[in-house]
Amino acid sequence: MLILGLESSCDDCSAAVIEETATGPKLLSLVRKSQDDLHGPFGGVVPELAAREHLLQIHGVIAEALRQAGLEASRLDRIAATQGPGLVGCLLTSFSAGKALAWRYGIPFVPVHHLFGHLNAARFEAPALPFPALVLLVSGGHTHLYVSTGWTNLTLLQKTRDDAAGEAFDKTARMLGLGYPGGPLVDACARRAAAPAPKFTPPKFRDGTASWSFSGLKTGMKLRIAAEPGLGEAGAEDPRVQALCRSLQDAISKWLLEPIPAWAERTGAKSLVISGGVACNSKLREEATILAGRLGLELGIPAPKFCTDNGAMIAAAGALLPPSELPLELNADADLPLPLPMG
């Protein structure tokens, strides 16, 4: 089965073609147009600019994905596109393009929840992953832990109470004048540190609810930078900046993985999936590998090109999810909820 996957939920415009085989998805093409240069001066994504740029990019991205795969659109068996959640103006671009292509060629259309895409990104690395699995989806917009009994369901266990972990990386990079997007820049800076700065204090929750919080971490970083005049303009070559980045990265990795052992025991998990943009972080990948080995969990972390938003993960999910019976009636949904698990 040949599937075209389309993704434009935020600032990446992407299309990919995969072949779903008996042993999992096989990547035939992957095209991703980044808007980092467009949004860099603002230190974050400007929704209106992102949506307009997607309109300029989508036709060429789809055409290039088909060209790399050596296919005409009429040969596709399915077309899948992100329905939500995300920035609605951005979502509309690829979702509308997908519906139009499906209608033009009479091809089944599959609407895909963005988080199912991130889950299925792990199928490229671990198609035979055992279930149940703990699924940590962590990015600039999400920091959620789920349990899954298969590639098409997610049941929430805990989430951040405020900011996402990826936002803490981006805001830190902005405060330190490192640039945008912040995640890879903080990671690179942290790897150069001779030693970390003093540890950040982890949040404590009086109600005992399992959750995360990263707003205090951003505040702590802001106070440390303010305490040293000129630190915000010192740049990545400054050892103090490197030490701060390392402490931030250490804190985020530790806090994200800290609840995994208890949840693994409670759920009987056999594996651990970590996906989303923050899953590119070298420290998180390193610590997750150690933790999974200690707990006896099989680890599924996608290659970095599948961690950030991309069409391949949407195509992989679209291969397993059912096509819509009324595709032209569907619309993008910025707050699309996860469907309830079946059975």
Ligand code: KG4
Contents of the next structure:
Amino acid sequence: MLILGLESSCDDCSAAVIEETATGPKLLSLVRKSQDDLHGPFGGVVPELAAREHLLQIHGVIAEALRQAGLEASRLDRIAATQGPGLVGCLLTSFSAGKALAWRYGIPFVPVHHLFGHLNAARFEAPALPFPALVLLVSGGHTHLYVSTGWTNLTLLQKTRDDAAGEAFDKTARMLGLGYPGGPLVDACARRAAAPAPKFTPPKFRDGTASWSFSGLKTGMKLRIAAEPGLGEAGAEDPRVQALCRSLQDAISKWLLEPIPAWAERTGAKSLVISGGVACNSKLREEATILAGRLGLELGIPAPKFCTDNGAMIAAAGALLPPSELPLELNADADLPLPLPMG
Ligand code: KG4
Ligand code: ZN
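Can you swap the form predicted on its own for the form predicted together with this ligand?
Below, the chain from earlier opens the complete complex, with every other chain and molecule after it.
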């Protein structure tokens, strides 16, 4: 089965073609247009600018994905596109393009929840992953832990009370003048540190609810930068900046993985999936590998190109989800809820 996957929920405009085989998805092409230069000067995604840019990019991105796969659109068996959640002006572009293309060629159209996309990104590396799986989805907008009994279901276990972990990376990079998007820049800077700066204090929750909080890290970082004149402009070559990045990365990796052993025991999990942009982080990947080994969990962390938003993960989810019976009636939904797990 040949599937075109489209994704434009935030600032990545992406299309990919996969072939779904008996042994899992095979990537035939993956095209992604970044908007980093457009949003960089603002230090974050400007929704209206992103939406306008997607409109300019989408046709070229789809044409290039088909060209690289060596296919005419008429040969596709399915077209899948992200329906939500995300920025609605952005979502609309690839969702409408997908519906239109499906209608033109009479191809089944599959609306995909963005988080099913991030989960299915793990199928490229680990198509035979054992379930139940703990699924940590961690990006610029999400820091959520789910338990999953298959590739198309997610039941929430815990989430952040405030910021997503990616936000802490992006805001730190902004405060330190490292650039945008922050995650990869903080990661690179942290890897150059000879030693970490003093640890950040983990948040404590009085009500005992299982959750995370990352907003305090932004304040902690702001106070430390303010305490050392010139640090905000010192740049990635400065050992103090490198040490701070390392402490931030150590804290985020540690906090994210801390609840995993208890949830693994409670859910009887056999595997651990980590996906979303922050799953590219080198320290998190390293620590997760050690933890999974210790707990006897099979690990499904996608390759970095599948962790950040991309069309291939949407195609991979679209291979397993049902096509819509009335695709032209569907609309993009900024707050699309996850469907309730069946059974
Ligand atoms: O999944 P994604 O592409 O888009 C959202 O759905 O948000 O994730 C983007 C986020 C950004 O916050 C970016 O800074 C972060 O992923 N990120 C990283 C790394 N690469 C991307 N964070 C930490 N370390 C990285 N290497
Ligand atoms: Zn995402």
